[in-house]
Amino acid sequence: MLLPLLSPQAPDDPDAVVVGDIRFSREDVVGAATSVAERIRGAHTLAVLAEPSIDTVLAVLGGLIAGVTIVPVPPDSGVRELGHILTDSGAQAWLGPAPADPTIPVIPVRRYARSWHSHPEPPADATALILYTSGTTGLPKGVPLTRAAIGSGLDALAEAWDWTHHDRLAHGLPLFHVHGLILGVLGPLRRGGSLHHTVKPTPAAYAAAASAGATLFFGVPTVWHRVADDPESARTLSSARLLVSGSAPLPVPVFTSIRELTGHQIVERYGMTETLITVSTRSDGERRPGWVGLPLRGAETRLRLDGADQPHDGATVGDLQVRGPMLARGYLNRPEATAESWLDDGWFDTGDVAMIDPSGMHRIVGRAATDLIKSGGFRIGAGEIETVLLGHPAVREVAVVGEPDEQLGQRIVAYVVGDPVEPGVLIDLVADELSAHKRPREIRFLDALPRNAMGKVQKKLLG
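Assuming the form predicted alone, can you produce the structure of this chain alone?
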């Protein structure tokens, strides 16, 4: 069964799912989600406007019970993106709240209706969700995820994080991505634990969740940065069992600040919409700032360059490829894009550049398209330089990019947010800690870096 919490044999919990001020017991969740399943039985694909609400949770769970594919849609989608997602996915109707101009029928979610009808478990290879990528290189691509892939990915994480039914997960992440929805909603329900969604991921909300007994917290780097800037709230998280960061690289100074304030070393992990989570630090293992850990159970990784395997020496960068039971099978309606990323030998080309040390620890350098800089004949990872610059006390945020240069091919430019500092100081810091050819040729100061909803820096908007 994909979600044991929905089994009649699971013990009741008066606060099994809390979203903001709405509290549902396990019995409430099962009854309400099954009532949703009753109304949508026979449908094949339904869209859910994935607002941070109990209605979104019930709509997704109802689809899983009924075996109906659910398409979580970002609530802030523009007209063009919204139309593309609905057409591309073949969604027949909205399930729950809908946009002002829905264009397709709307099926309400009645959060206080109850049904106890028994539904057979859908096949493991059935598509549970279609998630859409962020669309940084054109319209978003749909990624169909099977029940088997979701179950495998969550079980591998449970082993790495010692995640059990005793854990109460708290977070305030969006419910249309892997992090907030699959890990953040389906994860605790598969474990038989409980969920506290804070609606907004503020330090005060996280502190309140900790005071209410939350043991496990999810956040993106911008969330942890805000928590680190609120020492009183941060110290409340000392009672937690595990703090987890993902969706973007965690700056080393934030890792250090959280450790000093809470006593916790944040767990980092790596994954994509297409692969779910394949690499993570472990609850019982080393947590090294700037590194995202070891392959999860069942996952394999390799570094490639021009068709050849690259050494795992902790210094050589290569294109990161992964495979395992948690991967999707391809993009929806995109055979050419699928063929580019899903290779004939079963590996998925992530488009990320990484390095792996002899112990198997992974460090993500960045995206091959934006973070691999080819300067003066060298292949340089932007992430290396960013980590060094973030070590300077004047630097709060940084994004390193390669810009066209007639002599070098690309010159290294660092965009910095922080306190006033002489550019030469930062340039020399990189030259001293890494090497001269990795030093930025230019430092540009900004008030803020452009980011998307998940906190990822949008480097293509720089320059």
Given for the second form:
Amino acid sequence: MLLPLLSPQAPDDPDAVVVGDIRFSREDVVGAATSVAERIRGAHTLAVLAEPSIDTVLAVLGGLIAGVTIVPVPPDSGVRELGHILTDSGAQAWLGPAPADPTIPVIPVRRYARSWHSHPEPPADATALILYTSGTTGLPKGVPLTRAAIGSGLDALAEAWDWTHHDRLAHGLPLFHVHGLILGVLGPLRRGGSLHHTVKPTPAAYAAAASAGATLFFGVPTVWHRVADDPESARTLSSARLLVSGSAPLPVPVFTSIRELTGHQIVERYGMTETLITVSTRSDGERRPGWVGLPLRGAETRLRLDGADQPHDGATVGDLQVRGPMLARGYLNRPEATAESWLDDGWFDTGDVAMIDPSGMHRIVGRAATDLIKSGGFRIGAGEIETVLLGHPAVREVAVVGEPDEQLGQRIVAYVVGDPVEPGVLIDLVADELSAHKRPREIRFLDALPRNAMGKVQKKLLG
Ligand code: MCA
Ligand code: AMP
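Having seen the form predicted alone, please provide the structure of the form predicted in complex with adenosine monophosphate (AMP).
Then the entire complex follows, led off by the chain already shown.
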């Protein structure tokens, strides 16, 4: 069973799922999610506007109970991104809140309706969720994730972190990605623990959750950076059992500040939408700053260069490849992109460059492609932003890069050649067409882009 806690036999807990001010007991969650399942039985794919709300939780759980594939959509998606996700996924309707002027039907989620009907468990190889993630070019790609992959990914994390039903998880991460949704909502429901979603991942909200008894905290490095900058809130987290960081590299100074303020060494883990989490430091093991840990139970990793295995000597770098039961099997509707990353023998080429030491510890050194940007823990393709900016009449040429940023890890900067235009106009264009977190933080105007003899833009010369 993917989520044993959704069975009516599970013990009740008055604060099983708290999202902001809304508190649902386990009985409320099971009754309301089953009522959603009743309403959608027979559908195949539904979109959920994944606001940080109890409705999103109930919609996703309803889909899981009914065996209907759910497509979580970033709530600030602009027209282009939204249109693409709906068409590509084949979503038949919105489940729960919908954007203004929806182009497909809307099925409401009734928070206070209850049903106790018992649904058969869908097959393990059924697609539970389709998550969208950016590539270097083009619009985001859909990653179908099976119930089996989600179950094994969560069990492997539970083993590494000693995550049990005694844990109360707190975080305020978005509910349309692996981190906030699969680990952050389905995780506690599989483990038997409870969830406190703080709506926004602010230091004050994390401190309040700690005071209310949360034991386990998730954040992206930007969140931990902000917590470290707020010593009073940070000290409140001393009462926690485990602090976890992921989605982007955790800077060593942030690891150190959090240790000084809370007494906790952050557990860092590494993963991707396509693979779920495959590598992590352990609650009972070494937590080495700057390193992301050991392969999780069931996961294997290797370093490759020019088709050959590279030594695990803590110094040689190579392309990181992973294999395991938590992996997706390919992209939706994208056989060519699938063939590029999923190799014949079950290995997945992550696109990350890494080193592994003789004890099996992994260090992520960087990405093979400069055109994938990680900003605030969000993966963003330079190509999708360039396409939108080229759609503006004043823009003749554009190159988008990620530049180092203390808080965000990388900040998006667009270099533009063209006619004079207000930078804010171009920034808003990206926010409107794609989503707010994909907007460039800065526009820099140039007379020409640096190009090599072949005419290819030399992004490394920008900045
Ligand atoms: C400002 N805003 C704008 C504009 N300017 N909106 C539209 N157009 C504009 N021109 C608004 C934003 O909408 C937002 O509003 C506010 O200004 C602040 O935006 P921003 O600075 O972008 O972000 P932030 O609020 O400071 O967010 C930092 C953050 C966020 C909270 C850390 O980056 C975040 O939630 N990151 C988590 C990413 C994540 O979960 N990744 C997991 C991927 P408003 O505040 O009103 O909304 S899964 C993964 O990577 C793998 C599997 C893994 O390993 O986990
Ligand atoms: P996403 O598709 O949003 O899931 O992003 C996956 C990418 O995030 C990986 O390929 C890595 O580049 C990056 N990533 C995730 N966790 C870590 C980490 N702990 N350290 C460094 N990079 C990470």
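C-alpha atoms forming the largest set that superposes within 1.5 Å between two forms make up the rigid core. Note that the structure is a prediction, hence the values are computed from the model and not measured. Positions refer to the first chain, counted from 1.
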Exercise for the section: Would you say whether residue 430 is displaced between these two forms, judging by a C-alpha shift of 2 Å or more on the superposed rigid core? Expected result: yes
Handout entry: Yes/no, residue 404 Cα shift of 2 Å or more between these two forms with rigid core fixed
Key = yes
Problem - Smaller rigid part, angle turned between these two forms (C-alpha superposition) in ° - result: 141
